[in-house]
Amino acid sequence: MTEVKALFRNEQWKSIFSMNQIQLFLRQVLKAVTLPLAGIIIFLILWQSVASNITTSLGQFPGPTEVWEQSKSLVAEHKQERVKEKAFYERQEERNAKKLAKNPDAKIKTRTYTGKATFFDQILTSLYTVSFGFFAASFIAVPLGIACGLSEKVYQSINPIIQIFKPVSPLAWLPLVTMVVSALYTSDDPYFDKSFLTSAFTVTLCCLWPTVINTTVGVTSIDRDLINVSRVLQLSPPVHVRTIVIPSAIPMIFTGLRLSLATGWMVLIAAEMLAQNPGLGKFIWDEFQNGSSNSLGRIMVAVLAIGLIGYLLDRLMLALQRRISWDKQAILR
């Protein structure tokens, strides 16, 4: 009987403990959802109240309702364009099949659909451009930052250049990059458009420096005990960099990469506007030049998309850092 009572008490405590855990979990979920939701609701109310009192040359400044309607319109246009593209290729296949039926040796010409680029096509183009510029910058910045961190002489030589070019605006780089690309990229059958290379290299020049600086700081902050172990083991420079430097500096390297990606994404929009490279920047500029009653709403949709994509890119880099970095405490939330 005593054993039964003790078992009952244990089960009762377990039940109470489980209920406390569930209640704590529900409070955490409620807090995580309620506060952001309240902030969004307050922002939407303020946005609508301010927008209703602003009248521009293109009409009323778009509020949340107008932006939602324009976003649905952009989705509908994208679906309609995909239907046209599918019909184009179906007609082409039918024509080619008839030609082959009449003459099996006939030469078949395959054409690519060249319809209007939709809003979502522009997003993909911008992501492709910023990825090109970001990876090009990272390929240069990480080794340069490691070299600066390992050698004080290299750092003293490179640091003035970093400090001079770090604050330069993309608007200042863009004309120079445009001239250089036009002068050097003279292929008769170019693989990349000049406007694409102009935007991508402008992104590279602007997002280079955060990774260089943070990589340098990460390398110079390596624990001295690890350096001493490397000296005792007489590791060669490549092995030392691969086994000691890079693993220890990864948290700061990724901090620099995240800052560089955020910088590159901001720079890209201005570069696409001025270089007229397809992408979200050109979409915004075209809508501004269009001047229709829907233009402001569509521009606002693009602004929100830019912010959301920037946030997702940062979360993606953070997730990658969590997978690679051993120092979980060093990861910025």
The other form holds:
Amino acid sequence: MTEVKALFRNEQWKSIFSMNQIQLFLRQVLKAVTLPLAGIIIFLILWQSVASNITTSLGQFPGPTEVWEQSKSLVAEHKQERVKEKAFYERQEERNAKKLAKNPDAKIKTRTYTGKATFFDQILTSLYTVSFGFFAASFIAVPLGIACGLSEKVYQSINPIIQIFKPVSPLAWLPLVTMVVSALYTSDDPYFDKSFLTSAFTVTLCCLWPTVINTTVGVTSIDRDLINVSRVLQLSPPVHVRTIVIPSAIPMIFTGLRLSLATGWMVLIAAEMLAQNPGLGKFIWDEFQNGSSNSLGRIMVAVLAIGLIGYLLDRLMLALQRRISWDKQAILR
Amino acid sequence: MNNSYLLISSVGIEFETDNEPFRALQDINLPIQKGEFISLIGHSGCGKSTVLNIVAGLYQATEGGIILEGKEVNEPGPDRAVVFQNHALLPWLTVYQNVELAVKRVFKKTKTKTEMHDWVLHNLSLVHMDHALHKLPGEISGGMKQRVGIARCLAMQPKVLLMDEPFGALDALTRAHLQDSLMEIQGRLGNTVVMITHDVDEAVLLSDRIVMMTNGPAATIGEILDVKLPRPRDRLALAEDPDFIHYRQQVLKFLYEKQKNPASPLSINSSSKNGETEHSSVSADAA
Ligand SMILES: Nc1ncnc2c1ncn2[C@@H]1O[C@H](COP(=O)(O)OP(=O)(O)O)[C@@H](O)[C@H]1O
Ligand SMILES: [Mg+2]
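I would like to compare: after the form predicted alone, may I see the structure of the form predicted in complex with the partner chain?
Now the full complex is given, and it begins with the chain already shown.
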């Protein structure tokens, strides 16, 4: 009898224990979801109330509801454009098929569809441009940073150049880059658009510095013991870099890369606005010039999209760092 | 004197500092025989690590030099392996890979792949670490890390094994374990060892000779004590051995009477960690 009682009590304890766990879990969920959600709701309310009090020459400043409407219409426009494109190619194919039926030797023309770039086309263009510019910069900046960190002489000779060019807004480079690209990139059948290259190189110019500087710091702050291990083992320079330098510097390299990507994304939008190069910046500029009653709402959609994409790009880099870095316990923010 | 295996010959060193050069060591002469176990003891900051770093080739002596098997050596190399105070394992490599890195570097030309693999395992089993081959250094205890650091050095089959306070950061029990392991391995393999310690009991227990250094600046060798205790040595039996107590007394006398330095107390077989500034071993854990 007592045994049964004890067992019963035991069961009770177990269930209480799991109740505690459930409570703990709920509390964690509450913390992870509720607070951010509350923040967003408060922001939306404030935004709505402020927006309704601002009237511009283009009408009311867009509130959340207006932005939501506009984003739906942007999606609809995009779908419409795709339908048009499909129809265009179908018509072209039909025409060519008819021609061939009449005369098998007839020359057929295929033209590519040149419709209006939709909001989502512009997003893709911007993403493509920023990745190109960012990768180009990283390919230069990481090795350069490693060289600077390893050799005091290299650092001393490159440092002044970095310090002078670092504070220059890449937009100041834009006219020069534009002219240089048009002068030097003169292929008859260009693989890249000139406007694309201009934007991408502008991004490259601003992505260089944070990565170079952070990589240098990462490499110079390697644990001295590890360097001594490498010296005792007489590791060759390539092996030294591969087994000691890069793994040590990975966190700082990623800090640099994330800073670079964030600034690159910001600068790209500005460059696209300024140079009228395809992308989200041009979308905003066109809407601004357009000046319809929907324009402000559509610009606001673009602003939010830029923020969201910037955030996602940063998360992507973090995920990449988690995959590559040996230190899985490190808290990455 | 000329037939010594390792010779520290009239070594002195001056460090460049911001104002005037700092003379850390002066006129250090020490012949060491093959298979000998030498302890360096002295107050914090007197220049023990500097001596070891010069022997390792990590520092360049200003005067004098190091002669190993009749040849002068003045750069680091795998024939003089160093066990660092803070293990200095690469945190991104597993226990196995850390030892493998050294083995590959030393035996690339003379051993086959399977031989190298077996050699890594053999050395890890010497230090009783063959159960944690695929753990990262961050996942094992401090004592285990130090064992792996020792295995890495043993696996290089160095002519001289240099150890800079190898057990200084460990608790007393773990330290005793590792001392026994080291004694056993050295008895079996006959390694030539130069070990820095600030633990008097450790020095007497392990060494054939204890080299006592004077206080800096311009530190040099004060006295050398021959420890003629028979091997194998057993720490429990020795604790009450009159010879052991006598040797211990001698070292303590040197440190606390002849080289009195109240600024930096030495630990006498206690686990107290003194705040020694170790420029040569920045803690990897702190990074
Ligand atoms: N690279 C260096 N530059 C300048 N001074 C140094 C350097 N290395 C050691 N010293 C100085 O030499 C002295 C001896 O240091 P060290 O060999 O680390 O002592 P110990 O290991 O006995 O505690 C200390 O005063 C230290 O400040
Ligand atoms: Mg020291």
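Positions refer to the first chain, counted from 1. Only the largest set of C-alpha atoms that superpose within 1.5 Å between the two forms is called the rigid core. Just so you know, these numbers come straight off a predicted model, no measurement behind them.
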property	result
Displaced residue check between these two forms: Asn228, CA, 2 Å or over, core reference	no
Phe88 C-alpha relocation of at least 2 Å between these two forms, rigid core basis	yes
Following rigid core superposition, Cα shift of Lys109 between these two forms in Å	3.7
